[in-house]
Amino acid sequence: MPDLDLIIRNARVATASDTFHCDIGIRAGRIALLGEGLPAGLREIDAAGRTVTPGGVDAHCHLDQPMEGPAKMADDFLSGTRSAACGGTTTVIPFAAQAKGESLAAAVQDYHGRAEGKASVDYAFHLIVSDPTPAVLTQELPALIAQGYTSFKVYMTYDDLKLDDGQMLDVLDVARQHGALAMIHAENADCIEWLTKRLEAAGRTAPRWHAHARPMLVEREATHRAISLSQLVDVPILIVHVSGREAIEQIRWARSHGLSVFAETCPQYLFLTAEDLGIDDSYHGARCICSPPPRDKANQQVIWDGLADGLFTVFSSDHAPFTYEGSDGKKPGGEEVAFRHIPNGIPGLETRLSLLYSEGVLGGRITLQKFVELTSTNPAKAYGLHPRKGTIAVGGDADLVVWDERDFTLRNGQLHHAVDYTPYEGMRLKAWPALTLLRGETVWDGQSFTGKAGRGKFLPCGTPTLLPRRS
């Protein structure tokens, strides 16, 4: 009787250092062998001019995160993982975030109940900190991050979820004494409020005027104050969604003077532009609204620049979706609001290893290990999911995508979220996953969602790997 359960034969593996060509035998969910010529297994899929990645690890995405009225988040768990799937994503990271005056424990549990019984892939939780009590900073964070919570999300930005500086340092220091990773999002509030009011009293407040009150400037000044409390705590931070020149000239800086900022970027900066969010009045631009928002071309070189040198550790979609039409989106109560009132955030969970591989890879600016590093292999480093994700290695779980390169249109109606549009419509990809595999099961078979709800298991976190060791 076959030792092994499923066999991929003939592939070409790629990982984060290496390519080879060599046979993959999967046993009870994990990768029990590499090498040529393995015996007959249960069940085998010939690979034979394909390249074969580990599954994608999205570690920035929000699903069914509560939100205040009547703003809703198109995609729970149940479509969210799905699309993952389909997209080659097998590990996503979303937020239980505290409400000002809540329990943080209290988010986390919310949070398992709306994932249970719904998730097809695998997940863990980053944790969002908006209301730093003593409690909170004593208790209820040291024992969330003992118990596998070992990354936080903080926001410079947003009345509901912003810290002053003296509350970020007392979480940076959480960080530092329990071996957790802070994520900031890097925004000054105070200059986008006074923007903001200014453009609304000269009446301009079509979506087009959202990069008008998120100008650069504001991303870079937070930016540099992020860095300064980081290094005055002596802590490393990931700065996220990271969108042009002006913070990352601070994150180099930061790196030349030997300081530990890892840096994320995402999809949405690589190939959109602020005239997405419309070049006249018009609301069509509310669909490409998120913060910070996207720049224009030069940036976007910038940021490919990022990606192949190194600057950028991390490659998310930091998927918040919103339908367009729906009076629980875009639109609040189905009305055409100012900027200030539309909901923050696009679609991009299942577009995000696609767009990469093609125009990446394919496009010859990245790297396939730089892709695979930047998409699955940093991640789940940096909130210590590796070895068991992010690699094809012996041991770890038989998360693998075999890819299939093609010419194609992406159209939304072949996606597989609950949003009604993709930023991306009508752009011309090469690649698109063939085959997923979570744990040895297909979960996409190129051509349908194969997987199943409540079959994703929840992941506590270990220490983070990129974080350097303390005595």
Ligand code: URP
Given for the second form:
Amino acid sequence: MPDLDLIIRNARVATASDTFHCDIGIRAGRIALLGEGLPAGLREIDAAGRTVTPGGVDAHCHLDQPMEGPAKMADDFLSGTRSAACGGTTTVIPFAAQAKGESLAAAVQDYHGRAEGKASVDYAFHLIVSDPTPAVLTQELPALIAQGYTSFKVYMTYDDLKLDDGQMLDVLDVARQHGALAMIHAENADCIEWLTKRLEAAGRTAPRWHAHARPMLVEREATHRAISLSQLVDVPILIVHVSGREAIEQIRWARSHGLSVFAETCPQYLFLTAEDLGIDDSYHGARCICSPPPRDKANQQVIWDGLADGLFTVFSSDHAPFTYEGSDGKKPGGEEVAFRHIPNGIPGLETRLSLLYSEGVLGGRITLQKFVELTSTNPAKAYGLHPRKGTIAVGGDADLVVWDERDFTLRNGQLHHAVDYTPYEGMRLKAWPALTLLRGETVWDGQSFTGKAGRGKFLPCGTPTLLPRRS
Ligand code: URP
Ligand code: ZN
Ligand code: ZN
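The form predicted alone done, now the form predicted together with the named molecule:
Below: every chain and molecule of the assembly, starting with the one above.
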């Protein structure tokens, strides 16, 4: 048997089910041995009893996604995956987005061009279906699912992306027939437009009014409708970026009726509130504009409860990177504009794991096992990448994070994205990766990014394995 390329000695290994102490032996980028007192390897790293988790799988992030001008995402695959690696994430799943009138296959081809040669962590693609023409429904989508694009997002809001209920039923039916997972952005577009117009008529256009245009009710209604549509088609769905109590109540209702409704939430709903969009008419709050918007303090606890009790399956960043100062970011054309024209989304790819580890695991709110499940194992299962990704097991990719538990104050200057702010500036955190390994190669050494553009591999996704297979 050839030598091990690398041994991580004295690891406190955490998976979604167990914590145990052992050495991790790595050969050809994969975990070859887990055991005590492994024979010497070509290279060795002493974890010194520190916690080692599987590399993070960020199953909801936006990188270099084409936008309507002047908006442009600050992170492409170069800066976005660098930032992921430095924060402990070794697999990202951003979106190949179909524009209306465009073929889905063309969107996928274009997106591959954006990733190739730039990605420094592994990546798969979700699709965004915005124009479910007969050709998309009967040919393109089934063909792409068979080729390893086994999940797609559909929107119930945003004029350029939204589907009506009939279209939703059509795409859900394709998901059912071909074993894909539909991810749903659930907000009621007409309610948002109606509220936005009323706010504008009253001169209420500062960033903080964004939250008033998208109250919980619009998310609750759309969540219930999405659940009903999926029930009609009899297909599992995953509701993305669930922000709060009212949507959660709908998901609990669905589960209590035996429906396969999965849910994702994100750091912004744990650590931000609507007040971060502003308590007066200053423009600063544009930095925290995202949809659905963050809610109130009490709601943060509801999200924590949902993470701890299994309501949520996946914890993603929804990294949607726009600069604050640039003319292609939160100030389109360099202007302070009405909230409806401010690009939606906040950065979070690099901070996702540290925030949840610090405040969730070390803060005593969730177990270490739950952390691994939410940030790595379940996203890998949901999108057909498990067990190659998402766990620490013999045969799996050696994607590992060694944790350094120490207090520090988060500053945007420490981060590696191309965004000029973090919404979490000044937060006291308790842990950050001391080391990130991608397939056995160090991509973050605790001080610097050590990965290489182009080393990240495209991963075709298999069938989601969160549920038993239907016969
Ligand atoms: O505001 C957000 N969440 N922007 C990103 C796009 C999306 O809907 O996920
Ligand atoms: Zn969305
Ligand atoms: Zn998103």
